[in-house]
Each structure stands twice: as structure tokens, then as C-alpha cells.
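Given as C-alpha cells, the chain that follows is alone and in the form predicted on its own.
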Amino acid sequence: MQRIGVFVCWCGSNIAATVDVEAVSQALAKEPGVVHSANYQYMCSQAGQDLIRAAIKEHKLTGIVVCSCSPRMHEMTFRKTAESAGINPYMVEIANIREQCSWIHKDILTGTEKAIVLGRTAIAKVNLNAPLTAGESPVTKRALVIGGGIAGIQTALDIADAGFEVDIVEKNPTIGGKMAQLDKTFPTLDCAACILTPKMVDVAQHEKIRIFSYSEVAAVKGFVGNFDVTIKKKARYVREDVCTGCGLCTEKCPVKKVPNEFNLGMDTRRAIYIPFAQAVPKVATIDADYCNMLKNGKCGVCSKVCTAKAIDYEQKDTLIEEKYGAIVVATGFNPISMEKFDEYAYSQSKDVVTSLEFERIMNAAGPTQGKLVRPSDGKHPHTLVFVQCVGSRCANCAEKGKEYCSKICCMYTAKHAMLTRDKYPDTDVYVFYIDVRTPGKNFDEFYRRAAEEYGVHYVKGMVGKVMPEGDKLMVRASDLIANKQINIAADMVILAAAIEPDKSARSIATMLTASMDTNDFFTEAHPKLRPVESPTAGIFLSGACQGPKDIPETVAQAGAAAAKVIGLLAKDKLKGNPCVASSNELMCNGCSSCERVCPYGAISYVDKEFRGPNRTVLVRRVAQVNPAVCQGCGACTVACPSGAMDLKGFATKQIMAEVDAICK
């Protein structure tokens, strides 16, 4: 029987509100192997943790439980606490009586008779623990970032510029990501490719950093410190080392009619071509689905007119396999598919268009070189009309929009408004809007001054329906202030669509075991203490694929995530994790089972011998953990039939002496 100390924690208000500390303190230290009970309004302050110390050292503890808040907040916190005093760390269990009880109980008769059966059966717990010891695993010191847009890129560089090598992974020919199809910037109007490029330019120079641009994760295995990757390089049929991205292939080409994917199919490319001017790595790529020299062996013009010789149709697809020590998840975001919001007639006429879409016509380096022009006929628009929250806090229509704020709408539609009255002082500007969300530094100003000095106007009241109406469109709204319906006869409508991540979330989610919300952005490990990591060790998270974020967050969260990896990196060697799966293997029939169900391939199976009746020689199959790659996730010990499988820390028999302390 254990020595074991109870230590019930008031939490401020927090569980001593709902919760008579004091009656389940002395409840519990009635309980089986209990020396010592006490409680005290902060435990996890310096002087809850000396109180613990002391006590462990007066009474001789051999465990101790603690009974407070979750144990996602304080467990090692505690577990230090323990091993400082002497106690192994795994010797100490958490009893959540905050969030599992004093949050969710208002009577504090009920809440104290939970708090006491849940130090209850965390002390049934601690009498069948035993004492476990970490193992320790090599750090491979190089660092994969999934995603290439501004997100992927500040990472990199961080991590690149703290000395250690960094993989980029983007699935385009280029990096930049969405970033790079913007014109301006809010809330300071700076040019998107000016701020932009030299950071490309940066990750392409930097001797640290490597770009597998036109590629994808294929697989990933292992855990932290030690990823095995297998990265997708897909085939361009131009040589990467050898194309000096003259762009005369790209000018050469017959095939002119291809939609660009870059400026949202609102003109056309080559089916060879550079997605644009600063690109990096500025190659060509050839687009296997209308290039006739692919499809039917006819064409070859631009392997005739490569001075580089650098095309070549018989490249294939290829795998890398690299490791990894850390992984940055910086895959991004997309605007929602405008096909469900009809009512807007984003389908029926070419005028309505999406904040995006309107960006790329703005730019430049857009499809109409930045003039401001109606797509249906090119003319100059005189009134344009922005529709704010299109998918975006739509409770009522979740089937085809989200609940969520997209959060960058309201300043990119004042940006473009900003933009628009500056450049063209004849058009005349209406904004629909549920209420205007300005959240960032200097964001309210630069939306007051979109509304006071350039003359936007604001309606707040949402527009019902857009008809084409010849060479107009009609928008029905309301004015929610003035308490009417108006109508107005826009030249363009431009929506501003939710934003949602990118598609490619859901599946490398999977391949890294990391969490997802239901909106398929990926889940941090505490929203306020660890908003970076990943629940996954070793799993780290970078801009807009967490959730809706403006640029200046994006890089801000960009370099909190490289500053996490760079920690992880400076390592030599890792702890693992002690509660990790082990083998009866006298009752191990060699199913399999465990096997397949391990997505870290942790469990192998050996042939071994074992004396049998009349000392005879059997040799059976069994299952072998390896303790330095399982994880303890514990599906292993589901999936066996025979229960030899157990989890060390978890065992079958530990948990079901804390049912039977529930029901007692």
C-alpha cells in the first residue's frame, strides 16, 4: 500500500464557490493508503508547492494526489513538484474537480459529493501506480514547414536564421501563397509584392533553407524529434537546375488558352508558363493537362526554343525521404466557393465578383494591368456596392456558409473602398454590413477613414438579392438605421467571401495524427498558454490554417511558432513518454491486431521460445513494443483480443479500480 497525500486546491472561487474544500479534505483522508489530506486556496502557487514538498518530506509520501483544476493545465507543474521532493513524477494523479465538477454544479452539496468520488478514485489510482522512467531519444536538428505562403516563409526564416536547416513543402510551383495576389495592404497601403518579394528572395538565398516547391507530404511517420517524411516532388517537365526562367518557352507556347489559376481564371496563361513576375523559384512548369506534346507527342516548340535545354517530357513524378525533428503546419486558407449563394448572382453575371477576385483587378499585374473595369464589357464602373459576411456568420445557413467571423473582411472591403475613391474619384462607394469589426492596432482608424475623408458610404443592413438587369445590377437591400428598403443600380457587386482552410488541412491533419476543429482548422494545444502547438508533440501551427488571421498575426504567430521549434531543436535528446504500451507475451497469440492499429509502427513481432508441457520447445509469434516510438495513445490495447496489451501508467487493472471507486 502506498503512502499517499491529498491535496485539495480552493482555486481562488473557482471550486471553493461550489465545492466545501474543507468536507472532501477530510472525506478523503479517510481513504485507503491515505497519510496526509490538506487543502489551500492556491496550489499550484510557490507556496501550495511548498506545502506539497514539505509534506511529502514529513509524512514519507509515496504518491500524492492532487485535486484541482485540469490536469492539461498543472500536471507537470505537480510532477515537478513531486520529483523535487524526492517522489517519482509519475506517482502523482490530478483529480479535475474544476472543470469535471465546481464548473458545472451550482449546489455545493452536490458539487462536494462529486469532487470526493473523483479524489476517490484518483487515489485508487495511485495505490496501483508504480514508479516509471523516462526514456531519452536523439533531436534531428531540421525543421519541415508544410505551406509557403507568408506564414510558411516567416517560419522558416526564423528557424533558418537561429542555424538550423528548414525544409519548405508548398504544393504550388511557387511560394507567396495568397499574399502574393494581393495588391495593397491594410492598414498602411504598402505594396503586397514590396513587402513580399524580398522575403522569397530571402528563403531562396538562405543557405539553410530548402524549397521543394510543386510538391506534397505523401507520409509521415515517427514522432517528435525523430519524423520520417515522404515528400511528393511532382513532376514539371522542366529541369529545376537547369531553367534560367527567361520566360521565351512561356512566350513560344501555342497553347494560349489555359485558365490562370492565378488570377482566379479571369484571363489565360500558356500550358508552359511562370505563375508571376517574382516568382521563386522563377522556373517554368509545364501543365500536363493541355500540353499537346504530352497528350499526344505533337508540339515540342518549347524544348526547341530552350536555349537551357531544360525541358524534358519524360520527367516523373519522385519521393524524398527526409527526417525531421520538428514539423510547422502553415498551410493556409481559401475564400468559400461563392455556387450556394445565388442570390447574389455571382453565377449569372461576370460583374459580381469576390473580394479576391476584385484584388487581382486592381493589381498591376492583374488580368486588366490594375485599371478598374467592368469583366463583362470592360467599361469603367460609377457604382460599386460591397456585401460584407457572404458565408460568414451565417447561423441560420450552415449547410452553405459558416458560423465563424472571418475576422480580415471588414478592412480589406474598407481597403478596397479606400482604394477604389482614391483612384477613381467619380465612382460612388456602398458598403453593407452587418456591424464593422476592427480589432487591430491602428484598424479603427484606417476604417474611420474610409468612411470620413474618402466618402464610402456605410448601410448597415444586409442586401437581400442581386438581379442583372441589362447592363446593371439591381441590389435590394436594407437600412437598418433609416428603416427602409433601397435599392441602388450597381455597375459591379463585390462579395466578401468567408474564408475556410485550405483543403489540403483534413489530410495531412491525418498523416500527423494533429487535432481539428469542426471547421477543419487545426486545434492548438491550449487557446491561451500554448497557441502554437499542436495537441501532437513535435507538431507546431502557423498562421491562417489555426483560424482566420490578417497578415500582421500571421508573422506575429509565425515567429512564436519558430521560436517553439527552435526550442525543440537546440536539444540533444528528448524525454519520451514513460506510459507507453507493453506485451504479456505469455498471453500474446501473434493476431496482428495491435500491429495495424499503430499509427506510429511502434509494434513488431518476433518468433520466441517458450518451455511447454514436458519441457518441450514452443516457438510462438509475439508482439515487441518499441518504447522510443510508441506514444502511448493506447489503441493497441483495444484492438488485442487475448489482452495481452496494456498501457504502463493506464493499466486495465488501474482503471478499473477507479470505476470500482466510483461505484463504491
Given for the second form:
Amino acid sequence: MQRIGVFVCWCGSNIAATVDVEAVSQALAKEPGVVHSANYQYMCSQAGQDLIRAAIKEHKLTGIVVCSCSPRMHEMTFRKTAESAGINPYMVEIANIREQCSWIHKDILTGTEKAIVLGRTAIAKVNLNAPLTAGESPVTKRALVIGGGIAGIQTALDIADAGFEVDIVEKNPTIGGKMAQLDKTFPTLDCAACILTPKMVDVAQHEKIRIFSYSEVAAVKGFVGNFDVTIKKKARYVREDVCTGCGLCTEKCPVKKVPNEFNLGMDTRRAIYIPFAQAVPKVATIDADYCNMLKNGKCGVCSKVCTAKAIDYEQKDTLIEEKYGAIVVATGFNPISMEKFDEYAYSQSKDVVTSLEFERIMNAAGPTQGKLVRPSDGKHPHTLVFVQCVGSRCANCAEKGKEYCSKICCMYTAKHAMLTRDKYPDTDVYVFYIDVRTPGKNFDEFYRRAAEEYGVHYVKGMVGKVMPEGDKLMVRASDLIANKQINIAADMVILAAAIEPDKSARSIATMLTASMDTNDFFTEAHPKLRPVESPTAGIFLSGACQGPKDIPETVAQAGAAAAKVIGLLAKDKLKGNPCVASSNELMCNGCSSCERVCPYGAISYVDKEFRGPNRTVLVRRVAQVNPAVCQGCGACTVACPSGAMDLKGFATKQIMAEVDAICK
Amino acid sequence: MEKNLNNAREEIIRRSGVNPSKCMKCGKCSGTCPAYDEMEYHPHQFVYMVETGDIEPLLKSQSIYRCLSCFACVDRCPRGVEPAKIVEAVRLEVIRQQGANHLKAEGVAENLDEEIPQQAIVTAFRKYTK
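Form predicted in complex with its partner chain, following the form predicted on its own:
Full assembly next; the chain just shown is listed first.
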């Protein structure tokens, strides 16, 4: 028989205002097993905890019930209190009489009655509780970073600098991500490549970092501290260890008309290519969709010109198995498709471009060598119209746009407008905006400079439509402050397209069992207090995969994610959850139902010898749970037809006792 | 009078099925309106004035007859406000008032021209004598 102590908390007036705490503690004192019952103003305070500790000693308690707030709030607190007074932490049960009782009832009689029932339920459970000890699992002291943009690069560098090994998996042939495509960065206007490429080189040269470029995560198994990851290294038909990156093959390849994705298809590359001059790793890749040799065996020019003998047309995709203790998701973003915004004529005119395309046009390494010309005829544009919020803040067009604010557009548009006016003073630049949002250090000053010093025309109002007419783009828009409709004959229109998470994020989230919101951004464990952790233990978030972010914010978050990873990898062992499943081997009939439903692969079957009647030995196939892998979800206990599977701390017997106590 | 106009606001909102507070004041409706120059009050103003209850100027304005009901504003509004439906509801508020026709039967003759079909003239007399 247990000796149970009941402690009813007032929580100031949070509970005491709608629950008669004295009546509750008196009623619960009469329950079977209860030898002590008390109430106190703040049970979680130092004085309240001392009260519990004293009662444990004085009444030789073996279990306690605390009637207070949600266990999410203070279960750990009271478990520690119990442990410090010498009883097993799993002999503590919390009856939630605040969130589920006092806060939702107005009438003190109803509240008190319900609080008594909830307390009685917890007592019924404690009567059947048994001490549990958490197992320990080792930590693989290595981290995986998925995505090699600025977020992934910064996270990897910070983890590696702390002395842990890091692997970066990047789906493209080079790391660098979106930032490598940018020209200048707001609000300081330093060149993106100048600040990014040294970091890319740092990554390549860091002895603790390995880069798996042109690779994808194919499968993830395991749990925090012990992930088993399969990485698919796609065939690039070039031996990475041999290629010197001289680029001769990319000049001699006869297939010249391949759209260059690095310049968003505004120019062409060869079938064998290096995305850009500062690529890391600087290794050529053959695009199998265009290579004549791979398609029909007729060519082989790159192989002939390669002095390093790096070309290997026989290369296959390879699968690599690796172990990690922590995984950081840094899968980034993309601008949304503009195809459905017919009113802006993106599909009709080459001179209507997205901001990322404009970024490439302005970039010295871009398709026009940084010269601002119209994509259609190569002429210098005189009138440029920037349209903000294209697809952002779009509540009505889920199939077209996004409901959220993409956050970075106001600032990069100010940058584009400013740079255009700075380099080409003969231009007229209009920016149509709904609101200009510039929260950030030196951001508003930057925007005002564009308007005041560079003479950018900021117009409050949206562009209604863009109509190509001859070689002009007729822009019709409203000026809400002047209460006028304006028509501008523009040479170029630049659309600030909304941004969305990279399409690969959804399948990665599924593999990691990490949750996402309706927009496919990864969900953080707590929106304010745990912003870089996923609710799934051991999974961390870095950069725009969690929400729209600019570079400074991304770098800050990348460092924060790294700090959390380092905190995890610095531990030698992780304490597990002792509330895991276990099978009663005498009852198990070997049906494998539990093995099939287990989402964590924690159950395996073994042949085991049992004593039969008349000194015979029977060999039976029985289920065994790996407690280090089991997460205590309880799926197997429901699936088991013979009732052999049970969950420690949440045994069927205990739950039935609780139900009985409620129904009494 | 004030009470009536307050009713008019509710009636216009009910009849149009439009919630004007969904408007984020981007002006895309007026930026796309082909009848903009013909209108004293523009699509975004209709939404704002109904939202704030400033209905009377709209009822008196010729703008309600200038809207082409092309629904470009409905199609392009990023927030799904549907301004054309508000304009339509304001127009109905005027048309459905008994004795508040903007033409009298006596005035029909002045507006006649040779192109008007016979049936339209008969209908006009039937309507404006009420």
C-alpha cells in the first residue's frame, strides 16, 4: 500500500478564486492510500516545495499528488522536489486543476467538485505507480546540416569551431545558396559575394567540415543523439577528388544552349558546368539531361580535354550511411512563381522581371556583366517601375500568393531603386508600395535615403495592371495619397515576388518527423522562447526555412542553432524517458503487430527459450523493445491483440483506474 | 436621418456580402479600374466610405452609374474584398428607394433619341411614374 501525500495549490487566486481549495484537500484526505493532505498559496515556491519535502519525511510518503497547474508547467519542478526528498520522481502525479478546471469554470461549486474528481483520479494512478529509472543513451558527437546557404554555412562553421565534426548536405553542385546570387546587401551595400565567398572557403578548408554537394538526404532513422542518416550523392559524372576546377571542359563542351539556373535562365551554360567562379567545391558537373554522351553515347569532348582525367561517364548515384547526434535544417527559400499573376504581364514580356532576376542583371558576374539593360532588346531602360508585395499579404489567392508578409522585399527594393539611380542618374524610378516596412537597424534610414537623396519616387498604391504596348510597358496604378490613377509608360517592371520555403522542405520534414505550418515553414518548439529548435528533439532550425528572414537575422539564428547543437553534443550521455513500452514475453504471441505500427523502429523480435510442461523447452518468437529508441507513444499497446505490450508509467491498469475514479 | 444612414451601411454590407474591414488599403482596385476617370469616388473610396459609414455622398454621386461592373477590382483584390459588389449594393440602395428615382416621367421625353428602342421608352415610363 502506498503512503500518499496530497498538496493542493491555490496559485494565488488563479485556482483559489473558483475552487474551494480547503474543501478539496479535506475531501482528498479521505481517499484510499492518502495519509497527508495540505494546501498552500504557491506550491511551486521555495516555501511550498519545503512543505512537500517536510511532509515526505514526516509522514514517510511513498507517492505524492500535486493539484496545481498543467504538468507542462511544473511537473519537472515537483519531480525534482520529490527526488531531493528521497522518493522516485515518477511517484509524482499532477492533477491539473488550473487550466482544465479553475480557469474554465466560473462557479465555485462546479469548480470544487471537478477539482476533487481530478485529484481523486491522480490518487488512483499513484496507487499503481512504480518507481522508474530513466535509461541513458550515448551521443554521437557529430552534426548534420541540411542546406549549404548562408544559414547552413554559418551554423556549420560555428559548430565546427567548437570542435565537433559537421557534414553539410547541399542539393546543388555548390554551396552558397541564394546569397551567392545577390549583388549588394542592404543596408550597408557591401557586395554579397565579397562577404560570402570567404565563408565558403572557410567551410571548404575547415578540417572538421565535410561538404556533400550535389547530394540529398534520402532517409533518417533514430532519435536525438543517435540519428542514422542515408545521404544520396547524385552522380555528377566528374570525380570530385581529381577535378581541379580548371574549367576547360566547360569551354569546350559543344552543348551550349542549356538554360543557366544560376542566372535564372536569363543566359545559357554548357552541359558540363561550374555554377560560378567562386563555387565550392570548384568541381564541374555534367547535366545528364543535356549531355550528348550520356544521352546517346556520341561526344566525349570533355573527357578528351580533361588533363586530370576526372570525367567518369559511368558514375552512379551512391548512398552513404552516416551517424549524427543532431540535425540542423537550413533548407532556405525561393521566390514564388509569377506565372499566375497575369495582370503584371510577367509571362508576356521579358522586360517584366522578378527582383531576383533584377539582382542578377545588376551583378557584375550576371548575364549582362552588371550593365542595366532590358532583357528583350538590350537597350538601356529609362523608366523603371518596382511593384511591392506581389503575392505577399495575399489573403484571397491561396493558389496564387501567400498570406504572410515576405519581410525582405521592402528593403531589397529600396536597395535596387537606390543602386539604379546611383549608377544611372538618367533613370526615373517608381516604387509602388502598400506599406514600407523597415524594422531593423539602419533600415528606415536606408529607405529614406533612397527617397530623399536618390530621388526614388515612392507612390502609395498598388499597380493594377501592366500592358505591353510596342516596346513599352503601360503601367496603370493608383496613387492613393493624391487620389489619382496614374499611367506610366515604363521600360522595365520589377516584381517583388513573395518568398516561400524550398520545395524540398516538406519531404525533409516528413523524414525528420519535424512539424511544419500551413505554409510549409518549419515550426519552432516555442515561438518566443525556443525559436531555433524543432519540437522534435535533436532537430534544429536555421534561416528562412523557419520563416522569411534577411541575412543579418539568418546569421544570428544560424549561430543560435549552432549554440543549441553544441549544447547537445557537449553531453556524453542523454537521459532518456523511462516511460517506454515493454512486452510481457509470457503473453506475447509473436504476431508482429507492434513491430509494424512502431514509428521509431524500436521493436524487434527474438527467438527465446521458455520452460514448457514436463521439463521441456519451448522456443517462442517474442517482441523486444529497445528502450533507447522507444519514445513512449503507446501505439504498440493499442495494436497488441494479446495485451502483452504495456507502457511504463501509463500502464493500461493505471489508465483504467483513472477512468474508474472519474466515473465513481 | 443619421439612424437611416446607419441602417444603410448595414444593409449595404449585408446585401453585398462584403466585409470592408478586410481591406488593407493597397489601392489595387483603383489602380486597375477602367472607369476610374469617370468616377468621382473610386473603388477603394467606396470600400472605405462604407466602412466608416460615410454613405450619403456615395448615394448622391453619379459614380454608382459609372461603374462598368467589369469586376477587374474583384479579380485582383489581394484580400478578397470585392469592391464592385459594394458599388452594386450602393446602387441598389438608391434604385430600390421608392420615390427616389433620379428621373421623373416628365423628364423622359428630354432624354429621347432615335436610337432608343420602343420597349425601353415604355419601360422608362412604367418605372418613373411610380
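Positions refer to the first chain, counted from 1. Note that this is a predicted model, so its numbers are computed, not measured.
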Handout entry: Comparing forms between these two forms, the hinge position between rigid parts, one of 353, 576, 185, 490
Key = 576
